[in-house]
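Just the one chain here, laid out as structure tokens, in the form predicted alone.
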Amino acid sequence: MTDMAERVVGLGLIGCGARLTGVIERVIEKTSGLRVVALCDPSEIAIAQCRERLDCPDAALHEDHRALSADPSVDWVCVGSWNCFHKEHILGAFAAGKHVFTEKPLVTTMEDAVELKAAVEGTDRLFSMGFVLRYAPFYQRIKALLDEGVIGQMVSFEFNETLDFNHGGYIMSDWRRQRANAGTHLLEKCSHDVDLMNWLTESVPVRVASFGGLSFFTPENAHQIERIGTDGEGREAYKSWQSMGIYTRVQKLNPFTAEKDIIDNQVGILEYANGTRATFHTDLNTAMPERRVYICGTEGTLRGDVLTGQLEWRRIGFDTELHKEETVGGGHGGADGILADSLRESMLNGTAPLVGLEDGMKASVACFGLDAALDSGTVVDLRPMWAQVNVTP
């Protein structure tokens, strides 16, 4: 009889893009306890990059995402459609009774956020939400230094996500574009935010207010790919990261001509339950990108951007000392391997994850209050939203 320890988890792919494949090839690479098994895309070049990747040219192929889950050699279900799936996909996995990873966003309405909160409580599947930024040593040191009260209470920060304006440009081009697909920007893009943001406050935010709208990417502004002209591989401005998705090679769309009804520029505001206030802002189309915070304390203030990795904090007062430290830059602050581990430990050993379906789903919520609040140009209550998914502010 083979021994429970040496058992092969077997993993299930639904959605096999680039995001969810790479981050299952770092959680794979390591260890002969996991191996994919099950596969389920409409994109035929999809599926044969993933068997590629993973080393996985057996996996058996399956059309709809429910004969995935029900593969009794799958374990884990990961999930890595586009957004308007995941609902589905997570709900068809646990009902039946797979542990499930996800990519952002959880859900993408409100609606959805309540059916899915309402069919998965008391679950005793573990459920990996894949938050990547809540690994990056930035923020856990960020995290840490609040912890250990360096700058007193939480009084009002700042948060933004800034994106180079070829990363603008693909978002612009790419189904992300569309909110039947992806939901808005904010949520698709920015939910990563927003959870950092109710994780160091560990609060929620119960009101907000937000102002944004699509100023660049329109066809007034076609003439921008002229005039920036190539890069040194003879890339065209705003078109340099098409070659990057399945989608964007394929469709080969104009980010300011294609058909769109998500914004480029947002500004949010909100109050948390706990008093904390804050600012989040995101534009796509800059030159000098930024992930920065700003966190202000009754007894110091603390500074900094992942895409650096550098932080500093300072004590109020005369002459006090300003601490500089650096950790691991880049766009997700070296967080994808921590990531990739972390999900490997779950799998193989029953780890609970860092960020799960709670932290998911107050993420989306609080985007969905943010959205709300640009859509209807008014200060938005979210303690009825937060009712409708049982969590108390």
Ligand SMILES: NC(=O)c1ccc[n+]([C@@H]2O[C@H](COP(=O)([O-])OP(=O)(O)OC[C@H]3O[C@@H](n4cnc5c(N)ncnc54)[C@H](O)[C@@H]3O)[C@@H](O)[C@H]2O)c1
Given for the second form:
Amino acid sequence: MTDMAERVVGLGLIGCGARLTGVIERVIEKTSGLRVVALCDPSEIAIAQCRERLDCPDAALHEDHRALSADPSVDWVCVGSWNCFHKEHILGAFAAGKHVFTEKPLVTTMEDAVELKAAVEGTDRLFSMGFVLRYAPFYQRIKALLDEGVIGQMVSFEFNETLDFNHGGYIMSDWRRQRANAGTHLLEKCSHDVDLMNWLTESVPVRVASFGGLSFFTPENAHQIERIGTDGEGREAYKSWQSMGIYTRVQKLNPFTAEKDIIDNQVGILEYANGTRATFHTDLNTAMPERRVYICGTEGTLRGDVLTGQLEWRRIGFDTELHKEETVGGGHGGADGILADSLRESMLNGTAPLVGLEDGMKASVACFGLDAALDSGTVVDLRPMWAQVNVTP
Ligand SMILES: NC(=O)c1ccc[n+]([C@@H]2O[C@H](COP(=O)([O-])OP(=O)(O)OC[C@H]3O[C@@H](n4cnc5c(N)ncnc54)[C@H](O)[C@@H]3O)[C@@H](O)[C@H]2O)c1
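Same protein, the form predicted together with the ligand this time rather than the form predicted alone?
What follows is the entire complex, opening with the chain shown before.
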């Protein structure tokens, strides 16, 4: 990294949509040591927006991701494309010897997980995963409290991620509504939460079961758009987020009638290799969105919600104190800037990323297990899947 510290580090962006442009905007805003030098995206709208927002009018435009990775001015390849392309974009970058930042999820199929694992074993390149919630003060505080032993040993816990109805409508009218593009909803949206569950337990799930389905975003419920009406800016219910996405803005699909093959509600139960047991619940049509945790330990209990930033815990015993703490709330719990600071450090000084490829792999495989359980209606033993990616549970 010595020579990189002496010159401007070049960033090449593959998939220049909303998320990656937002991440890189924060990364480059506090330094002159990083510059966006190359772009690759089939959407002219995305390229134009990205050039303007990241102030990189002269960045080279590459039609092929391999050409971008081979570009000698690119030091870091940043991947924000549709999930189904992440594997080939990451492999292309590694093949060209570049460092990688990728948005979640790492891969969308078990075959891709096995291929990626084999291809990158032994690489000395840096790899950073966009599991932004890992950087959130809320989850960092929970991990610290667990490590301090304030609730003793973790025994069982509940996690959820339930979405505002307009967010649900966005997903159901975006490219994410099809597994071929994004993988399942659990993988695309909740792999954040599954990663957090793996991290907090310091284990991986070995037996899982799951039920789920498409119960609400069906043509029979399209009248719900009219029932609710419009918001203060005249935007229709379930469509009010559509102006934010390039795909949704152009396609203008009705979230109820658009063809899709993802679920809109799912529950899962998990048993971890270390004996911890958990439930996970997601729903895409709620009036009270939550990203809530409730953890029971041998000596205490902890609960909170990252959307509010409120956290409370209490030791088991007579008249023990209820500790109430307030961390940063909001969608990502204030983590976007912290992730950007960390990524900037990695890019400028070679600092090891907080979340890497192994974490991305474990989150993807755990999601594959839960979805295999949902699809098959059986309890799935994940041990053979972990063996395929050389993870010892
Ligand atoms: N960490 C987070 O909190 C978070 C939040 C949102 C999205 N994401 C992830 O970011 C990624 C992008 O999501 P988004 O919301 O920005 O979607 P988006 O639709 O705004 O952007 C995706 C971009 O990828 C481009 N693209 C598609 N196929 C491509 C290809 N083969 N080569 C190059 N570019 C291609 C599209 O044209 C589009 O511009 C996804 O993987 C998603 O899971 C992460």
